[in-house]
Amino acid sequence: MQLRIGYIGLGLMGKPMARNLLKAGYPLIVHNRSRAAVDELVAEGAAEAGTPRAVAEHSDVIFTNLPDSPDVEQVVLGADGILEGASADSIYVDNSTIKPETARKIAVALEAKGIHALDAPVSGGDVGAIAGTLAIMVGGPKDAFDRALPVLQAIGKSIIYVGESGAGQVAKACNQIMVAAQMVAMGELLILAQRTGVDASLVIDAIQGGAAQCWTLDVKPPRLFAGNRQPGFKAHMMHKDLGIVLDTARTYGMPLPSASVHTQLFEAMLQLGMRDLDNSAVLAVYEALTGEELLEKAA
């Protein structure tokens, strides 16, 4: 029998991910705080539910994709939440980026009712969400992962089981250390190249073939040179994720000096009123510091 899928949280990432589950042929029921995304997916064949509990009551696998740890706790453990509606042996999959401790707390609460929890944060931005090529890093019971894998393959390309509950969120924290470093480094090099009078777009072409090659340089410069700083992945979410990184580091007594500096740069973005711009727009902090604005290039 085909698994019934529920998806809660239809934002910039969640909506295209839910759509890909629908395209893969899974019966889909959705819930979201705002109506527009729900109406869009219902028009494409999904059903809707008024509460997370109702989603869980009609799903074998229940996904969430929400902004932060308190949001996930409320939707799963709160009134009319997933815990109240899910049946024993169902699988809960959280695509949000939250604290590893929160993921473990939720897993324990669900397991007490026989519900299996997977923390499965994703990476790849809106481009990967739309294309179904996300990287998915998963923590939780291995048997639940094996059962959920065919469903995950509808939304992701690289799907790695990392370990027990919380391990997926640890992997995502590590991922965000690297993402922030790449975004900051790209901003620095673009502004430096332009300040010296060298064509920054040609610098990107030159260094992509060497050791500097990375996803960020492959994807982000064309958008920036076109004057497009829309998300993508919003700066305030990058800042939130870096907060999780630093909280996790403090928990384990580990200094992270570069991540701390990168967090300050994204904090500056928020202070400059750029919270909803793409995380690659961190180069705007360097523009503000230097007075050098990145020039747009003709297509």
The other form holds:
Number of protein chains: 2
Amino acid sequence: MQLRIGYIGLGLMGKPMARNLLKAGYPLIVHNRSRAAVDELVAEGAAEAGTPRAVAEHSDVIFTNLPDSPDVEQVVLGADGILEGASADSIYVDNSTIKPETARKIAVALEAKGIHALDAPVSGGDVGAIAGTLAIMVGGPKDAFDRALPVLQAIGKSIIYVGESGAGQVAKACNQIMVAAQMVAMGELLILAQRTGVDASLVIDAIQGGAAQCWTLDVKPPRLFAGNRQPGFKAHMMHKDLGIVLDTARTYGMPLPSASVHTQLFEAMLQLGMRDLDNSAVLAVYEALTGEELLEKAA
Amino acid sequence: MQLRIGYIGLGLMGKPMARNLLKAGYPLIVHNRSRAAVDELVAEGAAEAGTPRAVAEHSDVIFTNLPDSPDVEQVVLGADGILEGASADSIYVDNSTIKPETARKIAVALEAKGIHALDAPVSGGDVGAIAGTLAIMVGGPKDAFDRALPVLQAIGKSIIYVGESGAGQVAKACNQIMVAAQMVAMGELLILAQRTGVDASLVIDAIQGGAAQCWTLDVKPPRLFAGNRQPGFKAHMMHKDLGIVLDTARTYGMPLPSASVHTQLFEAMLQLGMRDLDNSAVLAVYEALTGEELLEKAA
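Next up, the form predicted together with a further copy of the same chain. The previous block was the form predicted on its own.
After this comes the whole thing, all chains and molecules, with the earlier chain placed first.
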């Protein structure tokens, strides 16, 4: 029998991911705080529910995609939450990026009712969410992963089982260490190049074919040179994720000097009033520090 | 008429690059401080010369690939150097990574004798040098670049003209900002993953398909999990290059908080006695800080 899917949290990432589940032919029921995204998906064939509990009552696999750890805790364990509505042997999949410790706590609470939880944060930005090519890093019971895999294949391309509950969130924290490093490095090198009088876009052409090659340099410079700093992935979410990284590192007794500097730079970006811009726009911190502005450049 | 090539500096990078020029059919004359590499290339068909001056006397295009700015200055401008031997209208190509200011100074000195200088540092490591797939970032007179391009195509795949003298070195400094960021981030995330009890190699599998994707994560983890920390690209060269980055940034009035922390971490690696290991082995600094050792893992 076709699995019935529920999706809660239709933001920049959640909406296109839910849409891809619908396109793949799954019956879909959605819930979201603001209405616009719900209306859009209902027009495309989804059903809607008034509470997370109601979503769970009508779903075999319940997804969430929410901003932060407390949001997920509330939607799963709070009043009218998923725990109240979900049936035994249903699967809960969290696509949010939250603390590994919170993921583990939620998994234990759900398992007590026979509901299997997978922490399944994603990477690849809105581009990957729309194209259905996200990387999905999964923690939780292996048999639940195996059952959920065909569903996950509708939203992602690289779907890796990392280990028990929380392991997916650890992988995502690791992912964000690398992503933040690349975003900040790109900011430093773009503004440095321009400041020395060199064409920064030619520098990107020159370095993206060597050891510096990365998704960030492949995808972001064309947008930046076109004057486009819209998300993508919002700076305040990057900052939030880095908070999870540093919190996890502190829990396990691990100094992270580089990730900690990058956190400070995103903090600076937020203080400059740029919380809703793309994370690649962290270069604005370097613009503020030098008075240099990245020149626009035709593609 | 076939261009005659000279190559000075047959190290980890220079030797395979010179070999690729020989394989491409160019008459090649070489010079190197230590003999072993010279003997190897002579056995394969190269001629040898006792001084940079003698190399230049017999070459239309003279390459250098040397550790640092003073070495290049000495070999080009010093006694028995390239400046003394090269003919007017010959082309000097420097594959070393040196200060943009030094590259400009050398270009001016050579141009006074009608010798055209290209700063042409490379990226892609020993892997790229052997395979002839390096990224080459070039600064200098555009017509000299056009004449040298067919020769450069024997050693590189992505060959980009960035701008006037020094622009290639600026691009390389920018490249090293990104490479250092990726190497350090990889060290932080590998040791963090393992310290939380998660399989670090599965974390790499999980994140390399998303926004964290980079050459570093594609190439280095298999070596590291196999216990191989040999270069590749030596830590003390990475440290030297970061010195150029910070020096250039200071010259142009540009704060680089992230690159500066990475420089400190490579400094720590050198102080731990690991100057000749691969730059990816900067994770050893995190091992030293935590007592955690990266577990070997079958591929």
